[in-house]
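Encoded as structure tokens, the following chain is the form predicted on its own, with no partner shown.
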Amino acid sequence: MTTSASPGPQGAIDAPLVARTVSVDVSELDALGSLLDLLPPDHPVSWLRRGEGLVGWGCAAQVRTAGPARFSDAAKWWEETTARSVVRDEVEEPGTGLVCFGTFAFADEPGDSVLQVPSVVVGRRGDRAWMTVVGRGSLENLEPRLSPAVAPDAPAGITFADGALNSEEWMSAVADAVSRIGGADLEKVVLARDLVATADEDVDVRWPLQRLAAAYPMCWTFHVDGMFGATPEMLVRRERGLVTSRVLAGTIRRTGDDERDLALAATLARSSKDLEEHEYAVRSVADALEPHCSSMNVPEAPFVLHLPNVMHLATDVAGVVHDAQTVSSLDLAAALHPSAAVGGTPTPEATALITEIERMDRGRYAGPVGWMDASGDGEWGIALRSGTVDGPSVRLFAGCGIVADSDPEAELAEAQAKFVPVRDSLAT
């Protein structure tokens, strides 16, 4: 586990952090542009759908965690963090005071994870809007002030690559995996690939974000230390002794023809196929959270979720946290992940597979993503419909659930359509 900050007077590394939570007249904000327009290229972290949510920029703390571990060494220094900070809240919504921005990682090896508190962190909800300033020393030292950033640049000559398989090898480890289903103790395993976009000059994630917000506002835009995407997946909300999962499994792609995507949604309501993989996904968020509420409410049919490049089935689990004092909404999604939707059913034996044949390194993606309070309150999202950016190269991912009766074809044709969200954004 490493950490590091930003020193205050004299360097005071370990100082602790202070906090000035002020509210923002939500006509101001609004002449400023949406909140993504906000960021500069300083650390910038974002947590939107249709407008609203969470912006941040700069860093006034963040933790590094890697292994089995990554998920308890993050919550506890955020623990330490909360404990020893010094909070004027003027506001007290969730998502105010102190807040922190987290990305991890899918597996317990290889890969990072990172938990960072912004120096500033704009928000809104509905008609309430506030800015949060951090830093070390005074209070009084800290004075919010909102004005709009520079524009990035569009992606330059950006060129498209296969990334650990092409179409034909990825093909072929979809059908070992529908074999190993076949003949074993295995119901469903999720296979990802991955796309390898390389641009002239650095990518400025600023842009691919505001292109997602825009194209996809019923999901949740985020970036946080180089891991972006519009995810249509939360995986774990915590609010007031209140949660709620959205589970999606199952997947068919759009036309564009509206006569015709009906057809297609109710055709994949009915599907056996898709039932299937959304029951795994469903029964195993569930059964992860059933220990942490005292009442749950799990729907006994899915709807379909129509977003603009495909449709899912979807499932919105809910309940009440009877832990909540012990229990962060981190130490819930730490709990849930990997559900079956991004691993499979069993878990072990379906990670184990993915590690065997899907000859890649994850990072990141289908991986915990999102934001969390002093009061343990947040959303943490599952990085999908996601890229990594590392200067001028930008990773994109995709992933198919795979059952007994899985095409190859179709689910190739899946993943294609899932790519195009975050490469359509990187288009000028």
Ligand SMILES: C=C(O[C@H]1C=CC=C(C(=O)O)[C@@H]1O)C(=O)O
Given for the second form:
Amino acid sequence: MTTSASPGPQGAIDAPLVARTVSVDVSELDALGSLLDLLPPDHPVSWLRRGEGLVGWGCAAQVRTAGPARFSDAAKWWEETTARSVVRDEVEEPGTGLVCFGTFAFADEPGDSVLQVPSVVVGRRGDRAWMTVVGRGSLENLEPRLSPAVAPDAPAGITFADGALNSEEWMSAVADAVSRIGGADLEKVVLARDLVATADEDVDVRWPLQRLAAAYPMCWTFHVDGMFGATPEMLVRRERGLVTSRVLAGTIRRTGDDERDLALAATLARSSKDLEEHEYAVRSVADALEPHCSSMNVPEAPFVLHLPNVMHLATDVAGVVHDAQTVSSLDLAAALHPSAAVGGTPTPEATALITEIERMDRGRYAGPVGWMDASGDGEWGIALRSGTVDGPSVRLFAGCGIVADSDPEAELAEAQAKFVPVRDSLAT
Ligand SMILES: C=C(O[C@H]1C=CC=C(C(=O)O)[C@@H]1O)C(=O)O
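Having gone through the form predicted on its own, I am curious about the other one (the form predicted in complex with the named molecule); can you provide its structure?
Expanding to the full complex; the earlier chain stays at the top.
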């Protein structure tokens, strides 16, 4: 575990964090554009849906963790950091006061995970808006002030290439997985592949973020430490004792013809292959949340979630938690990860097969990404429809749930459709 921090203008690096949250007039915010328009290029973070949520920038403190203890080490650091901090919060909503943003590796190894405390966070929820400024030293020196940022440049000269496996190789990995599912204890495994986009110059992540938020308003547009995307899947949200999770599994591509898409949605809702795959995913989430809840609501049948590129079977699981004092939203995310939507069923067999046949390091793709406040409330999505930006290079990821009667060609087409959000967001 490594920690670092910017000492700020008036404080030593090991001095406690000080934070001040003030209310912001929504019309003042609107006059500056969307929340994303406020982001400067310095450590931008985002968690936005339908124009609401949180953005932040600068880095007041951060911790990097790795390995099987990546979640618990990060959670411990957050507990210690918030316990030492001095906070003046004039708004007191979930997401005010001290807030951290995190992105966690999918696998125990090699794994590289981060929890960051931005120096500035701006939040919006309905007709309420706020700004938090974080530093070290005296609260009185913190000056919350909003201003627009310089707009990002479009990435230039983007080209795409296969990542670890080309299409043919990936289809044979899928065929291999199908043959293993028939035999052993394995019911489902999620196999992913990657593409690599290369630009002429460093990619400014604010460009794809703006495009993702505009094209996928029903998804959570996120960015933390190079990991960005627009995910439709909420691993866990905890707010004032209520926990919810949006489980997705079972997918069909859209055609662009609304009438045909409606017929396809009906087919999806009746498809036994997809319903079976979905059932595994819901069961894995409900089982992991159950020990933390005094009551739960698990709908019997899924609904169809319509996205611009694909449609999914979706179930919203909800519960009342009884251990909010001792178990944070990040602890819940750790308990849920990896769900059947990104690992498979049973989890140990599925993740072992992923390591064996996927032939790539997922990095933080399909890991939890999101934010948490000092009370432990927060939102952790699954980093899907996502990419990792590193200088001029962006690695894009997409995966599919493979079950006994999966067809490799259909799965390849589904993966292509899942690349679309990030691929299009890099276009000029
Ligand atoms: C693993 C991904 O999607 C998961 C989430 C929703 C539906 C899925 C499916 O139908 O296969 C996947 O389990 C991805 O987008 O990379």
